[in-house]
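Form predicted on its own, single chain, as structure tokens, below.
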Amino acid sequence: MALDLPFDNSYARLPARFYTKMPPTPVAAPRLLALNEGLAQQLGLDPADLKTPEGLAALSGNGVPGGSDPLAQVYAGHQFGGWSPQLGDGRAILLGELLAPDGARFDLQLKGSGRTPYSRMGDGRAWLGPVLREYIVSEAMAALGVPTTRALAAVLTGEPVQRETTLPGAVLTRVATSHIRVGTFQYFAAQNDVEALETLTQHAIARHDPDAEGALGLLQGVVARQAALIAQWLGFGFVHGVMNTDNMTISGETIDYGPCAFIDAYHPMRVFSSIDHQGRYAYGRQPDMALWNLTQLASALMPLIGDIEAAQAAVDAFTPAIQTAWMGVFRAKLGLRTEEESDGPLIQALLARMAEDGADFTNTFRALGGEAAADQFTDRTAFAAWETDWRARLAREEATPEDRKAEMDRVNPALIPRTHRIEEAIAAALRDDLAPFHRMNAALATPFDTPGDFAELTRPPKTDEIVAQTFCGT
């Protein structure tokens, strides 16, 4: 008997070339390794139904759960400024799109669950590792109140997959409030088929910008939720990794945790990714990089919104958004209550500061709310410099130092899922221990309160534990 759950597929309702229908590849052994039974509350599923072999079944693949609709998503998309015209879901699965208990809908999607006619050169499965990074980091981005998909489960296969050597395989059910992508407009713009164009345009402004007065409204809805959310990356020192158009969101989501990490010692040209050899999404880059994509929205959307001027101006408009959240985002987290024209090159004096001496992102920002800020710098005389500076800015507004401190601490998190300890949790896993990986999601579950029992999970990398780069998942 298949699990039954609450799904209505809108997207499954659209054209037939938006997709193809087919389920998911079943495996040979399904063990469920994690459920994040918040989430499947949230989503008004009972977290025993999924743990039963019913449960277990939807969520590894193996069962088709009543209501579904499964399909692979096509789309398009710009890959480190390359053009792919056919990209679409090669290893992930839509099984439809469930309505919560307060009205709002969700896609519920396999990630790892087998060949789809859109997979190139991987296998359709994903190993492990990427697996366990993913339900860590966007679980991480979540707590953060960063805007995510979600992970709702993790299961492993039974079945081997081969990378470099051969790794055990696992399935990850990712949860979003939708999976339309800048290279799903790009798709059907590229085919010259404004039909389809205009079909999706509408069917992303009934889910996501219901207000919107058409294609326009739509472009300027985004621009507006992807300046809010990079800005948000840049404070908690995030780097995607991987910011090709197919990756960037409508909903403004983020979404697809392959090459991304979040920043040890500080330095703006950062970069984590394996195949991102010229920097292209370095840390500093990701405000240019989402403005890119952005322009190549437009540019997929002009056959609908038809004035240029008109499409110009709303993308220009992501720069002083942007830089406007980035200020409020900065200037909170230096415990400012006010605005200052002296206050952008007080921040960017500070990070100025940090790259030189390579002082650690997060733990440095969470050491300016108490007294040993100076410890994250070798160079004590400059910090000591620029403090002076800070404190004669705090000087001019009311506040307790105290209260001061409560308010950096609610935005400054002590926890960050650090590469370093992912990769550990990654390795424990393979030999059969999920302890460390669920001790990280414990902690990072409350990322702004006092780690406590957790404190050891705020220590940088030693030199021997460093992480230089990371990979997708294929």
Ligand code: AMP
Given for the second form:
Amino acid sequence: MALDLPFDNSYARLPARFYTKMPPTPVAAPRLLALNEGLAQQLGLDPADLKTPEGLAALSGNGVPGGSDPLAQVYAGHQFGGWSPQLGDGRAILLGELLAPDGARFDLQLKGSGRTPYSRMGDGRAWLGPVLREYIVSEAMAALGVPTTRALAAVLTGEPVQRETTLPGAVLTRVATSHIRVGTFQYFAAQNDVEALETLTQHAIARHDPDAEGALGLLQGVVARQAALIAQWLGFGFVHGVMNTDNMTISGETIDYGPCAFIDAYHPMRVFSSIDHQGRYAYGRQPDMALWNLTQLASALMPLIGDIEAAQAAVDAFTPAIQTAWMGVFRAKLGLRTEEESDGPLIQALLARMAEDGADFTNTFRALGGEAAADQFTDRTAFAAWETDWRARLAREEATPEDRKAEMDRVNPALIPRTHRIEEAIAAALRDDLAPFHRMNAALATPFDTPGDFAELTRPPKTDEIVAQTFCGT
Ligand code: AMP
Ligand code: MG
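What about the form predicted together with this ligand, after the form predicted on its own?
Complete assembly follows, chain above in first position.
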């Protein structure tokens, strides 16, 4: 008997050209690796149900839950600037939408669930490594307070997948307020399908911008959400790595944890992705790339907006919005409650010092709340000069040192998912040892707390532990 889930599938009620309806492809021998019980409860699901054979079948693609209307979504996108007129869920199936007890609507999607008409040359599958990476990093992002898709479960399929070597296959259950992307709009715009654009716009407004008036209002909402999102990425040293228009959501949630990474030694042009040869999606270029993507969204929406100056103004609002958000994020990281003209240069001066010395991004900001920040720098004299300026600025704030430290510790995490630790957890999982994976998830659930038992997870990689490149999660 299949598990019944309280789905209400609004995307499946859209016209047939928005998707291909099809079930996930069954797998040989599913085994539950991780279940996010807190998230299950938030969704109104009973974790115990998900652990039954029926639950495991639902999470692996072996049994379509009752109430599901499974489908693969179609979309398009610019990948590294190059146009692909048709992408789509090549290895994902949307099972349906759940209405959580608080009324919020969430997509439940299986990733790694078999081939679809959008798979192109791909096998429709995922291997264990990227599934565990997405689980760890997306949940860490959620704990940091960054809008993101979530991970409900990870299962082994019991089937091998062929990459450079033969690896164990896995399926991730992803939760999102929707999977609508900039590229979903681009797909219909490229076909001059204005009717579909209008339908998609109304659908997206209902889900993400209920007060927006029309396509222009939706565009303004997306611009505002992306500005806030990317300022948060920058504040945590996060590099998305593959900010293609098909990987940018309308909801403002981070999506697609492929070659992403948190910076250890800071440099503004830090790139991780093995395929990003030009540094297109480097840390410090992310605001420009978001603006580029938002321009594509505006262009896709033009048949509905009509007024090109209004569309341009909506896109132009991104730059001041992210500048304001960025200042807010970094002022807080430096313990500043008030605003002064010189704060921007003060922040930039610190970042320049950090880049010069290759200071660890996370540990430097965390240490600013304590006493030992100078230890993060090789040129202590230069840091001391900056610190003198900063202390002079702090002297013009009202907060007591104790309150300031507490406030700074609430925005400067002690723990982020470091790439070398993720790789270590994946390597252990390949030996059937899931302890490091579970330990990381436990630590990252409270990233702002004093790490205590998890102190070793705050350590930057030693030279021989540095992971220079990350790979798309294929
Ligand atoms: P991504 O780089 O994960 O954003 O993927 C880009 C596109 O390739 C999306 O349309 C994916 O669904 C598709 N894709 C990625 N990996 C696979 C795979 N192993 N099999 C089929 N399609 C894939
Ligand atoms: Mg993608």
